[in-house]
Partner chain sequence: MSGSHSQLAKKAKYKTTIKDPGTPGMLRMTLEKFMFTPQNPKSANKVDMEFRFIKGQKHTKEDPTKEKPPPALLNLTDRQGGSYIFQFDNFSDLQHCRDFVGKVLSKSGEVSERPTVTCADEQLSTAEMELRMKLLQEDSELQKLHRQFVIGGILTEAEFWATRKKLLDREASKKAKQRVGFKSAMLSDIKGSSDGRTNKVTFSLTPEIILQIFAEKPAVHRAFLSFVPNKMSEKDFWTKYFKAEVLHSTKNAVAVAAEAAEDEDLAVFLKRDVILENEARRKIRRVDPTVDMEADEGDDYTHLPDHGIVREGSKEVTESQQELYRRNLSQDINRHAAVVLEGRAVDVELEDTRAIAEALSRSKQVNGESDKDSNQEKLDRISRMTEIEDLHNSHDLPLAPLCIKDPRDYFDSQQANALRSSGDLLPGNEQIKCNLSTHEAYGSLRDSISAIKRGGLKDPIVKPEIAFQVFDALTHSISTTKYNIGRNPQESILDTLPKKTKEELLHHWTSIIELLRHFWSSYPLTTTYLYNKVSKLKDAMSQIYRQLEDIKGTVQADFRHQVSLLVRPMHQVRTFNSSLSKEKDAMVKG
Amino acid sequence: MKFQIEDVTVYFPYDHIYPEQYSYMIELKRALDAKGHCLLEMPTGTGKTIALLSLITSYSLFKPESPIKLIYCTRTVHEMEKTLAELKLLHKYQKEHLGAQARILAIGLSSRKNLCVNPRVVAAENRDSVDAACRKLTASWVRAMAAENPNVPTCEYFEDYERAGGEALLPPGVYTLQDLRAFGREKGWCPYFLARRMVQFANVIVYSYQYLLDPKVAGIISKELPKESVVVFDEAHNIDNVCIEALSVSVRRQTLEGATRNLNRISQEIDRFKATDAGRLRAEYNRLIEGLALRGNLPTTDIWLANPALPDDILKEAVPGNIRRAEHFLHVLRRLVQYLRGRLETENVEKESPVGFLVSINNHAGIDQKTLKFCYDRLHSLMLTLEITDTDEFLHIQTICDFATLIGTYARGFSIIIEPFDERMPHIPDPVLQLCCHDASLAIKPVFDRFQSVVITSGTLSPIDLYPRLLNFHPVVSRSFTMSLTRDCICPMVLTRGSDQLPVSTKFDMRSDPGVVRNYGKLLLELVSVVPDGIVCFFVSYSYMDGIINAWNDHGILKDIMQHKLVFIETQDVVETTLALDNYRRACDCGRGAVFFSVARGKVAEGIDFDRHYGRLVIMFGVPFQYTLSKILLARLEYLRDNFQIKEGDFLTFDALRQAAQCVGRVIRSKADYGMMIFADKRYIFPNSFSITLTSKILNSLIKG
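The form predicted together with the partner chain - chain by itself:
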């Protein structure tokens, strides 16, 4: 259908529209008109994505003289594919009505792992090894060598792409990752580099959050995007966590060991070059004296992950004299690794501010702040000079340099926590030095500054006034929409007692009580015998889930459950979990029915839908509070209290609420869907501590969505 919102004609690919979609578009248009940021909450299952896409593309069509670019950020690759599929539908509709005028170029962007079509490269196991395998075939020096020696292998897809030069373009259209690969295969061009280049021409780019938020990735991919862009963060309820993770690094024993190995290898390489090609090292030294750490225009294939610090904080000045020479830099790194090793040998938990840590490094290892700050770029330059292609082997030293650069750059918003062992397993020594960021506004600040409109939207953003504080921005529009329901398609329930009338809870003092475990088991057993198709269960943590599954197995409850439905379990192994999910879906498709055990805050809870028959019932065993004894969490809470006046309890409740709402929201994906939701914990109803608000909030948000 085609309709007017004020002066803009909106092309919407369906015959009808939900009222909330319409009001959503109106608010969104206001934000675009005001060229400001906005925060919009609308329950899942109301077609947020299509409303966003159709308004923004229509807005762009309405103003052809200054077309805006849409940068759409998703959390996961499959959400990216779904978004592009919706865009395809919309694009088809717009072309029917407007013809050639509506033509756009929309691409999805991902890593080499998901885009590469070279069978030799893509066979590698993980992303880093795919990246390295690609570099081995495409790095500028490898190609230079291949030009002289035909026996040096190169990537034919990349070579053909290079040969095509400026001719290598994507025709207008909507390209999912799958389409990009297909196009690349057909033309013989490398889809990854093609997509990277098309970023500057594309009207719509769909990619992962990190491509904007993580300075390491954003620095290479999102550098040249114009200010006249609209950035959308979809499903953004966890955006603060993505932001702080992007700036956090941890160092362990294994990291230090690996870094030492890397340094030895680098040292060998330096010696080799000194013997064979001393000129190269000298050339690098001269370049460093002249100014920037890196040569101006690197071939795209040589580009590495960029500096971990945010663009505004990177110094545009010459590398300090004491690390210009390769050997000297190596010495600095060795001292740093040595120092960190000493710090890890602690008996007690230590917490320090970056400033204190810097002083300590300076005293003990003689490395000053500015040197630390340049570590990353200096390492990058050295590795290029040494023509190292197997970058996946050098991740450890890279981590150390990330750490050094971050700690040299930021004095506030971070803390360093050293834990000699995991709180819950004190007998296993496992020291970790964690540099953790507490301030989510740091990473997202450049995005708010650079782009004219940033849209943050999700199904659960309540309390909606908390996000502007956490992310430190001022939205021009901040609205929460409710879902109009024509029938009762959800049935939320709170269960506080088991069949023996004893209260159930995952509260710390109760969770290992065999009575609670048994009651939870009986609850599930009764439900699997009556609920058709798929059932999803969420537990508060992996360790709790493992414990409860083992207990159920010992008591024979698991066996009884299996009499009714097949059981699949989320594990920490992504491949295994993916296969389990795939099997789960097939079991639901064929009518066998299945139960999926999953973890709140896990990958499944974040991104997988259990819509339609894939989830007729969801059970939330317990309240998914964060592990409150975690030192990192405590430090963050303290920071939030001191700097944003957010109370600890409030933040924890808010966090548990959004997780629980996300978990149970998995079963409803559209208004045609229906499902039952059970919250099994006495704290969902008891008016003690802070839970009374929790229940009412969840129920409210449920009635909304």
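Okay, that was the form predicted together with the partner chain. Show me the form predicted alone next.
Excluded here are partners and other molecules; the one chain stands alone.
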């Protein structure tokens, strides 16, 4: 259908539009007109993605003299493919009405592992190995050797892509990852580097959050994107956690042992180059005197990861004299590794500010702040000089240099926490030194500053007023929309007591109570006997799920449940969980019915849909609070309280609310769907000590209308 929103003609590929979709588009247009940022919440199943795509592409068509580029960020590859499929449908509809005027180029961009078509490369076991296998065939020095010696292996797809030069372009259209691979095979071109080149020409780019929020990746992939771009973060309820993880680093004993092996290997490579090509090391030394920014434009295949923190003005500085020579830099890294090894030899939990840590490392290892700040780029420069391609073997020393650069750059928003063991398993020594970022705004601030409009949207953002404080920005539009329902398709229920009238809860002092465990088991047993098709159960943690399943097994409850439905369990192994999900769907498809046990904050809770008969009932056993004795969480709560005036209880309840809403929201994926939701914990109904009451917030944010 085609309709007007003020002065913009909106092309919408469906015959009907929901009232909330129309309201959503109006608010989104207000934000685009104001060239500001916005927060928009609309419940799952109301067509949020197509509303976004329709309005923004139509808005761009309306202003051909100043077209805007859409950068659409998703959390998973599965969501990326769904977004591109919707965009294909929309693009087809727009071409039918506008012809050639509606032509756009839209691409999905992902890692080499998802785009590579070279069987020798893509056979590697993980993403880092695929990246390294690609560099071994495409690095500039490898190709130079191959030009002289035809026995040196190269990638035929990349060579054909390079030979095509400026002719290697994508024709207009919408390209999913599968489309890019198919196009690459047809032309004989590398789809990964082709997609990287087309980013600057594309009207719409769909890729992962990390490509904008992780400075190591964003500095390479997204640095050329124009300011006149609209950035959309979809399913952004956890965006603060993504920002924090992008700037946090953990160092364990295994990391330090691996870093020592890496340094020994680099030392051998330096000795080899001194004997065969000492001029290369001298040239690098002279270049570093001038500054990192003057090393020139590197070939695309040689670019590693960008600096995790450095602003451009620092890149113009000369590298500190004590790390310009390769052997001197190695000596500094050895001292750093030795210092960190000593810090891990502790029997007590230690917490320190970055400033205090810098003073300590200067006193004990003789390494100053500026030297630490340049470690990451200095390592990058050295590995390029030494022509190292198997970068997957050097992840440990990369982690150490990442840590060094971050600690040398940021004086606030971080803390260093050293734990000799995991408090949940105190009998197993596993020391870890963690550089913890507490301020989510540090990672997302460059995005807000650089692009004219940033849209943060999800089905579960309530309480919506907390996000501007967490991310430290001022939205021009902040709205939460309700779902318009023509029938009762959602049946929420809060269960506070079991069949024997004993209260049920996963509170720490109650979760091991045999009465609670028994009542939870009886509840599930009664429900599997009457609810058809699929039932999904969410627990607060893996350890609690394992404990309660073992107890049910000992009491014979699990056996009784399996008389009615098959049982499948999410584990921390991705392959096992994928297999369990596949068999769960098959059991639902054939009419046998099944129960899926999962964990809040796990992979299934965040990215898997249990629509239609795959999820007629979802049970949330307990309230999914974070582990409140975690030293990292306590440090973050203290930072939020002192700097953003966010109370500890408010944040913990807000976080539990969004996780619970995500879990139960898995079963309603459209207005045609229906399902039942049970919140099995007395805290969902009784006012607790926190200033936000969970139940009303969840039911208002998730089950609207």
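We call the rigid core the largest set of C-alpha positions that still match within 1.5 Å between the two forms. Numbering follows the first chain given and starts at 1. Just so it is clear, the structure is predicted and the values come from calculations on it, not from any experiment.
Taking 2 Å as the criterion, residue 363 does not count as shifted between the two forms: its C-alpha moves by less than this amount when the rigid core is aligned.
Remark: with the core as the superposition reference, the CA shift of residue 552 between the two forms reaches 2 Å or more. After superposition on the rigid core, the Cα of residue 78 moves by less than 2 Å between the two forms.
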